[in-house]
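For reference, the chain that follows is the form predicted alone, supplied as structure tokens.
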Amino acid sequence: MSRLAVTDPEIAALVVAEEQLQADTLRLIPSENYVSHAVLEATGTVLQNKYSEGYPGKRYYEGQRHIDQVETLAIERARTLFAMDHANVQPYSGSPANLAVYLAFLKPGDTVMGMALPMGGHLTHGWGVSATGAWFRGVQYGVEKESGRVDLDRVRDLALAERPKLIFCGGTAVPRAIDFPGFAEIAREVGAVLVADVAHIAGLIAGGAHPSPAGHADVVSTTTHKTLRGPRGAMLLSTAEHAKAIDRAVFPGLQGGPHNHTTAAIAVALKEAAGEDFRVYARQVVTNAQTLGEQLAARGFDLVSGGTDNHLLLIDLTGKDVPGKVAAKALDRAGIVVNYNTVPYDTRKPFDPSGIRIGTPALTSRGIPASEMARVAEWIDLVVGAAKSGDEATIEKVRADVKALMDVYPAPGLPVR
């Protein structure tokens, strides 16, 4: 930091601003962790000078012998942690993961199955304003209004009637434990490529803590980080059988070269993802979401499905009288960072929805235990109640109170202490 300081001391001071925010916020965005010194380290490597064109010992440019180890690194802790065949590490991030394995299945207009995104589905599973929505034909199925939960019946019926080519099980907002075999079963039986889409859960398979897709699914998408603890960047994992046509819809289907400094990251991740410690935090990552969800839901909150298996919680506060815009904000200013978030058959508007969306991997990465989550759920009924009325006497008291456990439990990977 003391040369981006002297280069450019505005954007030095903003990190230095939100490395502190880190530092004293509860931080409950599901899709948000914290890295290791490790992780970060390997991000900002001499790795960011090279550029790669292809793959190991198939690259268009020279001076590849330790990109090539690099690379081959990551490829191998992929496959090894996650059981499968092939593992391609190169992909930005998680939505052109999504896009290549369009490419390397379908044409346009082509049908593709996938849950809808107000239900809790990805904009890239064939939502309209997507890209895979306007490119191809999109298919949606849902979960069911009084469960909160996927009926695979109901996925059968749909798939037996469009016949997509493509089905993908997963999403954003998805609190309940995914049925691959289920899924598999549906898509050999009306001929489609099914895709995992593990991005939120992929630290959890990796730990454990969820059932893994692995002899069921034909591809699996992820991000690397979440609940994986990588940096930001993506991974596409397949059976033999399709590890070719992932290739070249990689590269040179969609992109140029790899970002060697982001795959040296992501190996580093894999390497801690594959330790003891790291099964232990993802089972608790499970144990403090069912324990913040039971003491929410003891308070009043509506949670979708009624709970969790995972690490992130759907609350809608339809009954709270709060809309989900107006608590993630008051949620905010009292230094606990959520997202608004749509609940399935919403009432309200995508920008101002009727939900919030909370997990728990950052607080765990912290090492704070399932018994704080009754306090946690103390202050987001305070501040929910406190939105509702305009109190801000009350956001200021948590957000002080928030802040002094934040100082029991400082994060990884910042030198905030």
Ligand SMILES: Cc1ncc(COP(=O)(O)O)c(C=O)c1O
Given for the second form:
Amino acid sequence: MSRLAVTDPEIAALVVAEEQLQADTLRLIPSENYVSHAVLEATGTVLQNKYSEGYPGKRYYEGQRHIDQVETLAIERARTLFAMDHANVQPYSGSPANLAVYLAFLKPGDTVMGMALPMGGHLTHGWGVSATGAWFRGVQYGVEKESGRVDLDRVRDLALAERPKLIFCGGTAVPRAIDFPGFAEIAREVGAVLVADVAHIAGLIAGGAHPSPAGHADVVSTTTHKTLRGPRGAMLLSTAEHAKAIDRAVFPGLQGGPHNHTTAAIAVALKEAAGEDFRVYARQVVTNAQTLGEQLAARGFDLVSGGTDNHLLLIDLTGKDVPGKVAAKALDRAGIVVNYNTVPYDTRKPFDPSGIRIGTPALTSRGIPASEMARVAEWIDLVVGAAKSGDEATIEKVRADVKALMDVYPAPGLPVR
Ligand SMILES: Cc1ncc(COP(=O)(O)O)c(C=O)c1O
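Since we've got the form predicted alone here, give me the form predicted together with the named molecule too.
First the chain shown before, then all remaining chains and molecules of the complex.
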């Protein structure tokens, strides 16, 4: 970064400060991770200088001999890893990827069915404040109040009543495994296209720690920067039948030139995710989340659905008498980074909800083992209690303890100072 420091010392200083923050804190946001040095290097290459509208072999600009090979490698690796016929690696991020799916299959006003945002779904699954809810008719399913889980019979009833053309399964705060065959059966019954949005769990699927949507979903949408541990980007995978519609929707339907440096970094991340180490990583992410869940439950924390099958835990803090935002801000002061989140049937507002959402992808990338989860749970318990009583001394003490543990497990991709 020596050149950046000369050209723009303000930005350089902020990057260094962020590196230090990421090194010193326990990052429990389930959608975040630490990418490898190799992925970081690929994102910072001259590939970003090149315009490449179109697809390998069919571009609107000349000079593509290297770019075509980069994109082809990413496509082939994605197809192989996720066992899907077709892959498009150009979507700029998860939200544009999902919008491209609408463009591929729906006309404005058509019906889309997805999980409601406050139940754990994503904005882009037809929720009202998103373009997907404004331009299309969104009908939403949720989880059951008692179990915190999706009841597929209820989903089927809703689908039969509303006849959506597109059904999304998956979400952003879903601690339980997605029943891809069950959703596929419902989609077939009503003649809908099934999209598995596996943004959160793509790395677990790649590593064999979550069932695969291949053979069930028509389209698989995923970001590349969460459990998959790649750059900020996205991919759309599909059956051969839908390949053309997906490609046309991404370009020229929605986007212009692909971000070739990101495509290269996606290819690198996919190569890493195909290795045996990544399978060990994916299993460890789940083991850590389940162990952390057990430790939190033992300390009286109310876990939505009672636990987790994947990398994330959704915690209802109502019983602790601390709002999610207050807890999240206290945890941040203690060096534990989470996000506040609505819980199903929340009585509080989305910007001041009852819960927090935590996950283990980033801490597992640091190599932190399950045996440390008791300590992590104890810190969370201490800080949530301190948030209620205003005990800043405890928060300070936890911050020092967190830093000491982070020093034992340095994060990948960060400079060693
Ligand atoms: C399930 C799901 N889909 C789509 C997205 C959107 O991804 P992005 O933030 O890259 O637009 C997210 C992001 O959190 C997500 O969780």
